[in-house]
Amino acid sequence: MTTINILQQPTSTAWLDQAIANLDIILLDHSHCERKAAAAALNLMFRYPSSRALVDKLTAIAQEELEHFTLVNQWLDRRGIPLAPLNAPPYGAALRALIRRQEPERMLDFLLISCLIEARSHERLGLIGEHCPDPELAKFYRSLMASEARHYGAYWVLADTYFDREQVARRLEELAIAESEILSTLHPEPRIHS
C-alpha cells in the first residue's frame, strides 16, 4: 500500500474489512462522492470566476468526476444497484465546518479540504483495487487512481500558486490532523469516508 505523505493517518483495517464486506453500499457511495466531487469544484469556480489557473485547473477537475460518475454508475448498474440516496456520514460535514469565514482563509481552506478529501480517496480507493475479491472490480479501482493523486495535487498547487507556501505547510498539517480525528472512529455505515 502506498502511505499518502499529507494524511497524518492511515486507512485502519476496519474500514477495509467494513468496505469490503459491503461492496454494493461502497460503489452506490462512491457513485455520489464523484457527483459531490465535480459540484465542489463547480462550487469553487463559481466562488472565485477571477482566478484563473484555478478555474482552468478545477474545469478538467469537474468533468474528469463527472466521467467517473458515469462509470461507476455503469458498475452499478452491472450488479444491479439502483441510484439511491444515502445518509451521509459526518466527514463531509465536519471538514466543512474547519473553514474559516473570512478571505483570503476561506479560499485556502477550501483548496486544502478539497485536496485532503482527494487524497483520502485515492488512499481508500487504492486499497479497494488492491484487496476487492473482484477482479474486474479491483482493476477499475485501480485505475482510479492516477486521476485522484492528480486531484489531490492540483488542489495543493493551486493553494501554493495563490498563498505562502509556508502557511499553506501549517495549514495543511493543521487540517490533516482533524481530519484523521474525524476518521478515529468508524461510522457504523459503510461508506468511502467512513
Contents of the next structure:
Protein chains: 2
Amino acid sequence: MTTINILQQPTSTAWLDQAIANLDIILLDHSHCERKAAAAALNLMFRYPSSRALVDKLTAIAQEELEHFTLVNQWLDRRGIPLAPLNAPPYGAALRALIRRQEPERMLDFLLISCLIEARSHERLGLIGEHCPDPELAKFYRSLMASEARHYGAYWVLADTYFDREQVARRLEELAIAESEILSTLHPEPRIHS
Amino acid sequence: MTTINILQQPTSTAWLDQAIANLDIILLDHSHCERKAAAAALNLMFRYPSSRALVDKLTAIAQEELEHFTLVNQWLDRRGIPLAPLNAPPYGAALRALIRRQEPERMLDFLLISCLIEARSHERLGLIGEHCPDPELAKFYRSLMASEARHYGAYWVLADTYFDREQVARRLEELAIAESEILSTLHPEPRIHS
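Counterpart to the form predicted alone, namely the form predicted in complex with another copy of the chain:
After this comes the whole thing, all chains and molecules, with the earlier chain placed first.
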C-alpha cells in the first residue's frame, strides 16, 4: 500500500476529546458518512460515465462503502442507537464550494476533494480506533483502516491517471491547505468531520 | 420466491425484435440501467434515512446492482463496446412524473415505481435470455433472473411494510396500467425500456 501524506494539519486533540465523549453520535454520523461516500462515488460516475478506469474504481469504492455502512448500522443496533437524521457539519459544503466549474479542472477537483475527505476520515477513524474506551468498537475501527487508506489512494491514482502529476500535486496542496483551514475551528456538534 | 404478477401488459414482440437486432446498444443501455438502479436505491435511502427496513433492503439492492453493473461492463469489454453515454428513453421520466408530491403518498409511489421498473426489467432481460442468438450472452441474462425477481419483490415488500395492503394493491394497479401505456408505443431507439 502506498502511503500518501496529503493532510496539511493533523486533527486536533480537541476533536478527539469531543468524539470520544460522544461516541454514539459519532457512530450515527459515521453511518451517514458511509452512505454519503457511496453516493458521492456513484454521482461522480454519473458525471463521467465513459471514463472506464474511473467507473471501475468508483464502483469498487461504492461497494465497499455500502459494506461499511451495513457494518456501522450493526454497531448502531448493538448500542441501541436508532438511525436518525443528523445535521451535516459545514465541512463537505465548504470543500465542494472549492470545486472549479470548468472541465477538466472540475473533474480534477472532484477527485482531489474526495481524496482529502477519505484521507481525513482515515486519520480520524484511526484515532478512534486508538483511543476508543470500548475495546470491541476500537477493534472495529481499526479493521476499517486498510480499505479507508485504499480509498484515498484510489482517488489519488485516478487524478494521476487523467491529469499531469505536477498539476495534481499543486492543486492537491492548495486544497489540502483549505481543508485543514476548514477544520481549524472545531464545529460545536460532534461529527466525523467536525 | 414469491411470484408477483404486477405487469398489466406483456412486452411486445416488436420490442424483442428491436432488442435482438441491436444487442450491443442494449448491452450498453443495460450497463447504464444497472448504474441508475443502484443510484435510485441510494437516493431513496437519502429521502428516508431513518426507515431501517427500507435502508437495509435498499443497501442490499444497491450492492447487487453494482455487482451486475460490473458484470455487464465485462460483457461490454468482451464485445469491444466502449462505455459511452446514451440518451435515456422517455420511460423513467414518464414514470417519475406520476409520483405524488405529498408524503406519505410520495414514498409509496417511489417504492411502487421502482417495483414496476424492476419487474419490467426482469421480464425483458428474461426475454433476451430466451431469444438471444449468442448462447453465452443468453446464459448470462438468465443468470441475472433470480436477483432481478428478488428486487421487485423487495420493493413490493417494503411498500407492504409501510402501507396498508389494500392501498398498495390499488395504487400498484393504477401505476401498472400507466407503465404499460407508456411502453405501448415502441421508442425508436433500442433500449431496455424502449
